[in-house]
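Have a look below at one chain only, the form predicted on its own, in structure tokens format.
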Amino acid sequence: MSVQPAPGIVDATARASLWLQPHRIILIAVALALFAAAAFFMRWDWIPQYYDLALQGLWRTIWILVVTVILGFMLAVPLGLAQAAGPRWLAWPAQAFCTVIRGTPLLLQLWLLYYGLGSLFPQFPWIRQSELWPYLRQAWPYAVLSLTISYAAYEGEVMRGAFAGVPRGQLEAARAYGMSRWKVFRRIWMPQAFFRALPTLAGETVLQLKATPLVATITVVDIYAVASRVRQDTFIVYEPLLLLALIYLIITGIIVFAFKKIEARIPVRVA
């Protein structure tokens, strides 16, 4: 009688065989060669001098990304719901908001908020004397606001399609069972719309990460601004940019991995 290997051993063997394919081995060898060439033939002696500043910039990039994605999604849900099922007096303003924000460059929006709206606040004494003035005089609130608005506009359109894609029969059946509107939204409509929009949300979050370097144009010192400062101070061009690209690749990989884990935990696949 033959002995069958355990399923875990079979899966591990299959995964190992995938990595041992010739093209994968060649790609790994090329990557290692490039890494070795970058380590031995490029200058990295500037890293200790800018290490602390780089950590601060990296932290600022991450928290701006997280905060704007969370706030933007919270704003995108009512925007999408208003367009999908709201009355006209709610749907039209939501559609106009998404159209205007998506139709104008993010850099322009950022500059209008910082150099436009931000330059008006100092003209009012009651604002300068308020408790908000220490925050309004800084650049990061305008960066957070502009990125949040941009993310909300794009995700508002995504959520509009997701809400419209949920079968009406399920909502009508829930109402027939006596569920309130809020319970139908919380238990049926919102979960299914979120599951449908999840792959697009992952891509938009990655794009949001790529948009964060724009905050450096209004003096917010993120990781991109640190790389620019290294280049200006030391006249070293390629090394800071290569390290910056690697950092963004790592963060992107974490985002994609996190969303895949969330998708894997969905109990029922949405058709």
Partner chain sequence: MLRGLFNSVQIAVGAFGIGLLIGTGGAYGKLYGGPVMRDLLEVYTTIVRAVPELVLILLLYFAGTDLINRVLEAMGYARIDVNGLVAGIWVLAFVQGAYATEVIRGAILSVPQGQIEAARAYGMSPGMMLRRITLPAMLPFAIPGLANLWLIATKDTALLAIVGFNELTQETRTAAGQTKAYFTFFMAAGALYLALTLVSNVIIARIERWSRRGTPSVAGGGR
Second form
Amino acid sequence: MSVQPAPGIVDATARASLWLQPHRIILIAVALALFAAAAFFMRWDWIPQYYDLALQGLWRTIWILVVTVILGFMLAVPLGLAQAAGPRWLAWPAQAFCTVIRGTPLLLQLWLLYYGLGSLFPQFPWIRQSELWPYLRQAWPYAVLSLTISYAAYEGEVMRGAFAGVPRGQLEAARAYGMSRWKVFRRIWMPQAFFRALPTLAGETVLQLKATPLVATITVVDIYAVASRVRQDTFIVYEPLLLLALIYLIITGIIVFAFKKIEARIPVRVA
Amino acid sequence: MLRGLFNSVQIAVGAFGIGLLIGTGGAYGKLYGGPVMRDLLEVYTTIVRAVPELVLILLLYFAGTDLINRVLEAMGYARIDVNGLVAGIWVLAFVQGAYATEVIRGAILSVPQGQIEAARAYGMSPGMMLRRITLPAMLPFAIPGLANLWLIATKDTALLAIVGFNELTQETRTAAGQTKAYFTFFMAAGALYLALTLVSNVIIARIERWSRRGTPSVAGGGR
Amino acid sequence: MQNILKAAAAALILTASGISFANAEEVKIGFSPEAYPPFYSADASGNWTGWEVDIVNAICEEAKFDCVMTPIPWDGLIPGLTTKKIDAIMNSMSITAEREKTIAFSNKYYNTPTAIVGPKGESFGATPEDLKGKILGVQVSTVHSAYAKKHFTDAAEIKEYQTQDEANQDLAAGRIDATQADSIALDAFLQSDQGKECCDLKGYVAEDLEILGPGVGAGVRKEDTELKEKINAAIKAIRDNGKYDEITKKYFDFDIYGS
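Shown: the form predicted on its own; wanted: the form predicted in complex with the partner chain:
Everything in the complex follows now, all chains and molecules, and the chain you saw is the first one.
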């Protein structure tokens, strides 16, 4: 009995050899050479000094990303639902909200919230006496708030399409089975809409990652702010920025990969 | 502030225009170029779409002009002074180009193959084919994506505030710092951006209707 | 490949109508487009005025430079200088050992003490013990942020701002407890309506020549010794011929040149 290689392995090697065409090998070699040259000829002696700070910054970037994506999505569901199926007095404000947020730059929203509101505080002494003041005086709540709002507005628009895209018939069938409205939403409408939105969700999350460095402009020390500090302290311009770009590339890769995994696990196929 | 708005619009138009050119070239390269070309373009679009615009702007703004000057000096030319407006346009165009490449590539792919084959059968040269068949036929497919890109371009100009360019957001900040009326000024700037978006939306809807003339109506138009 | 390069270069030059070829007498003076009164401030139409602007003009006139004011954000000034985006920095930049590793400085053209400002109604001074547990705002990559990092790190939380104006703004909003900066710049803030209402001077920080440096000078590239000498000569000339005092009188009632 001859030994047959498992079909999966044949597939994988065939695909690998297809992917690894000669020119690709040369390109990869060039890339590696560039990388080695960068590692060798550029200045990296500042890394040990800023290592701890960079880890903190990285953690803060990821923390802000995860929190705002989750909060933003939770806001996006009602926003999408209101626009897709709500009565007019709900749909209209939701739509206006999405248009306004999507129509203005995030940087401006962030500054409006932080410096704009901040400049109003001195007029209201009671705010400073309130319990919330220790939080209000820090920068991160504004960062989280504005990033959440922005994500909610963009994702709300996606969810509107997703909710509207679920075939009417399915919802009617569920109703005919005697499911309550809430149950229909929970079991049929929401999951289907979610699966529909999933491919765009990955893209929106990458966009959200790309928006996080803006919070550095309101004194939140994220990974971008750390790179700026290296630049300002040592006057080394390119190296920190290149490393920063690499870090963002890796995070993006992880996000895309994670969403692919989730997508692959979806049981139902959406037409 | 109006001067800032004018600068913003100028950059957005410039960046969008050049981005379109890069995008068209990129899409053609990706579809019909050699394997090396295709891979390089893939690297370009992947990197630009994964790295924050802010980081790219800083990198290109400082490094890009420096690099151009070094190349010019190496080739024996006098160094040139790239002013903020031009640098801003090119940097944003570079970013826009990557997105435009993907949009236009998708649009060209949606042109029925038969039309292109028919054009080839008529003996059209590739350039003529591009002008007479591919571009007009792909336009309805590309416009929703490109419209989105245009809106992104107008908003991305705000990022140039970080490199000290006097566009709308930066002018607003200066004015607000001067008068201490931060809230009012940021609100006003927001209204200006919003107006820009809404006006654009109206124009885009017109263009879309115009580009679809003579084609059967397609349900839904991108996102 | 050649063709592509040529086409790219042509496209670049065509679209970049704003590009101008630098000529010999032109000196691009880099400054950060932020309100830093009374040295730099923008009027309603966006023109820059102030003591330092006048001094820059006087120096340029004296040295017969064709000066072009080039706005670059504060933290991009030194990279901008080394990459030849600008030729000289005249933006209240203190002469320090750290900066002299990268660029050269002309002689000083003013020198003033460093102060700490905090909200009214709280009394504290400018020593590490006084600032214990407080949040101190400074502008990034200034002598003040370097000083705060060296002397106040253990006592206070240090928050860095892109511009001094934003630090002042957050002080008025109560987000920080104190800010450290040049005494004259802070004085201008305290004279403003907002500053008058919220804050007052808490004290001057202890001298540290190594960090705070001998004063403010014009930053130039290390290899540009000729430019540096010309600026030095111009500073001396306007000090001698009374032009410096004339400008100073418009803004201050004392000589800010320092001893």
